[in-house]
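Have a look below at one chain only, the form predicted alone, in structure tokens format.
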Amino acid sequence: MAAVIETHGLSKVYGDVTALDSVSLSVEEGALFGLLGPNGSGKTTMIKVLTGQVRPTGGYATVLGLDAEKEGIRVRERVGIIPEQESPPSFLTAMEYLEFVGAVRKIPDIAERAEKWFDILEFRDKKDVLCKDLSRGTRQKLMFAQAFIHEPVLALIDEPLINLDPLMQDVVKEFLIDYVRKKNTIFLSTHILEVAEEICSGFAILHRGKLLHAGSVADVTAGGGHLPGFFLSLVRKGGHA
């Protein structure tokens, strides 16, 4: 299959703080990937990376067969984003958001979407409510809206799960195994190691800004193993398996 996201000796250092160490990763079209790394790994930056929204210091990336440092822009328009800890405006109600969202990327029937949205996680009671009047499970649950609405080949989404509960969080895992099984691409950034061994196809480990190890899932557990163990004692040992 063709690769949708690419990435050549990617680096991008802040000041003192080297966020990604020349990271060189592909990914391919179909896949359910997890971007695994302990807080402050570079997983977020790599997104923002990806997404065009923060330049690389050095090495390129492309997404969908762009450059995303030269055709943000044009990435963003074609794929869904979920940010870390990004919030809607909260002095639009959820409904008005996603007619917002709508209008921003020209999607004729928004209303129709946004209504089956509200049905699928559970929040129409709240359509109509200021986003700053929403619990922070139900900002997340309009986040995750927003970002597949338009329906992307491709998703980048940063921690999908955070802030909801339980059924929900599996609500959002059968709809990202779901969406996959569509030829659609899913690129997930966690530290949730147990979700990413129970839904991913493929992952990567960053610590420390570098690139330990990329696989599939499937060749972890095929002898028993389990990806919490194979990820603790490779960042335990700095990357040396």
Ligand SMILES: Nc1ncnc2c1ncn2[C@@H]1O[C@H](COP(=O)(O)OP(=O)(O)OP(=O)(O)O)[C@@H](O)[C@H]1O
The other form holds:
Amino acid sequence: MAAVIETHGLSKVYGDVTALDSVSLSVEEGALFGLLGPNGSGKTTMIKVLTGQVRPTGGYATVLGLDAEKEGIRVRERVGIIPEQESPPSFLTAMEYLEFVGAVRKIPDIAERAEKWFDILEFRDKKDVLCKDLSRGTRQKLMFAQAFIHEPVLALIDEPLINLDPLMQDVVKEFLIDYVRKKNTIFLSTHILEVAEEICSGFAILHRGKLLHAGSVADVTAGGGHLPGFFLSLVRKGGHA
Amino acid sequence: MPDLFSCLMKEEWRMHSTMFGSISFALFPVMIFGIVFMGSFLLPLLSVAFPAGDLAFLAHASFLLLGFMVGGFGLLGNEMMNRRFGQASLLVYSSRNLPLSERFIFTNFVVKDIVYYFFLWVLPFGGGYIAASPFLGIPLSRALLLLLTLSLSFLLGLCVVFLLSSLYVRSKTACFLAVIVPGIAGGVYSAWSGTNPALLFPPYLLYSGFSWMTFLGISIAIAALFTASVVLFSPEGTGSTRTYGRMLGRLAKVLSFLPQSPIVAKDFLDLSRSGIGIGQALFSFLIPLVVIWFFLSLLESSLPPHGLIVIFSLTTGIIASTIYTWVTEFDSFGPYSCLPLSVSTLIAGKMTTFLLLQALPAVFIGAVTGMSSGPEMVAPAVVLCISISVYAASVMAFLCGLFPGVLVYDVRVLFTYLVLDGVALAILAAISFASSLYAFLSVFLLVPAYLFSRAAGARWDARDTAGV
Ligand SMILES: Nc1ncnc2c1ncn2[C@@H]1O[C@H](COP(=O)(O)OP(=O)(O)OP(=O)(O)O)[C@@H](O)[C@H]1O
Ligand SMILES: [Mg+2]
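Form predicted together with this ligand, following the form predicted alone:
Whole complex next, starting from this chain.
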């Protein structure tokens, strides 16, 4: 199978902080890939570099065969992104924000697609409310819808479950599992290890910008192991190294 | 209070200094000092053309204008704060998690801003003049008095707009009355007595003849205005949940002949629904300019024919160019960064919104010119005003990208901006003084303006989108 994301010695230095330290990684088509790591380990930075929002200071990355640094716009045309903590624009309604995304992404049937998302994520009653008046969780739903509305072959999503209630988390998890069945790829950053174990096929662990491990979830759970235990022992070791 | 205050000061310092380095920020007041110090040596030359009193008068008017431009604190409810500073959490939000009231923190915030502006603009300006005064044979006491009265001008302008903007958020009618009633009173008085109300501007009166009573009166007025503003300030704005039908798509279609029509449509909805559009138009445009008109009109006798309207068109043009900061400063760019939009696309969209909003200065300067100088001056004045505005905004977009409000405090940026605008202003003023028909030549500024805004895209695309 073809690699959808490939990085070679990818580094990003902010002043005196090394957010990514020579990371080489490859993600296959059809994977639901979990990027794990403690706070500040470089997960968000990784997603930003892969989508051309931030320039790497070393190495390079290709996403869907495009150079992430030089062709960032083309990458963002083709992928969907849920940013870490951004909110939709305050003075547009939920529906209008999706219309805006549709206009930028040139989606002709945006209204019908939006209607479908109001049903999937159960926020139809909020579609005409200004984004600033939406609850945190509803904003997250809207950001989720925005990332998938053009049915991208690859979505890079940063903590998508944050602020969602348990019922909604299940809906989202089901959606993601189903989405990769259709040969799409998901690159998911999270520190909820149970979720990663439950839904991911492959995973990588970042720690202080370094890649500690990359492999398949099945290999860890095969011998009765669990991802949380594996993660903790690896990160603690890494922490002392 | 001292703790919170010093933390706010540090925060402001770091915000600027991380964006372009501490040195560049610290040098800002030094540069203002230097410019005024050097400029003071031109005074003997200038005073051949201009009576010295006119220059002092002009300096007071400029500081009043500066106060007007920064005084709209009342508009800064939570929402505006959020936009002005983006997602980064700042101390002003801390009433959410610290046991301090919104009003208390807000007051500290405003005082901090005033202190910053004072040290960045007012003090270096006065200081430069004071330092030059011995060489020019100006008594030190006069120079010190000027610093005092300029500071009072600045504070008075700031407090008036602060009060009006706080009123505006509470009740549009009250604000409207507070503008109209003194406006009419001033108009009636000046018509009745035949004096320009600007001559009664208290800080200028104080400069012309110092008296403790006047000083005390002005200080009390400032304190009263400030207290009333803080009391009236409402942090929350309207609390209700607002709903709207689908307007963005339709508006974007109507505007589809424009480049980046979705962004332009979004900007217009944003400006109208948030109240920022009308608020800014009132407090950062109309009120300051109407007041400045009275000040400038006093200089008419020292100016060539049509000179007043030329100067006023140029002033309006420069103020109109700051409309570019309204459309950038009060937007947060985070939500765009996950879409296939480049910084150059955003700048192009913001410039398009800016150009459409130029209808406001065009109508304003047209109306003022029509009423004061007659119809034959309307076209040259409008062309002059809009050309300089578009040119200055393009220079700003080139130098500051999407962050003009912050980057202007980078000395290199401000210096380049002043030189590029100063040259254009000087040439235009000179040729338009010669003949009002020459004012039409200002359209040639649109060529460098076009080049600057094109270059702005390329320049800012080359930086990290989410890096600032
Ligand atoms: N714009 C920036 N400027 C300077 N340093 C930054 C910037 N963005 C991130 N960093 C630093 O880079 C490192 C990695 O940050 P990043 O946000 O990628 O971590 P993360 O793994 O997403 O953390 P979390 O789990 O808390 O979301 C951190 O040390 C952070 O302080
Ligand atoms: Mg993160």
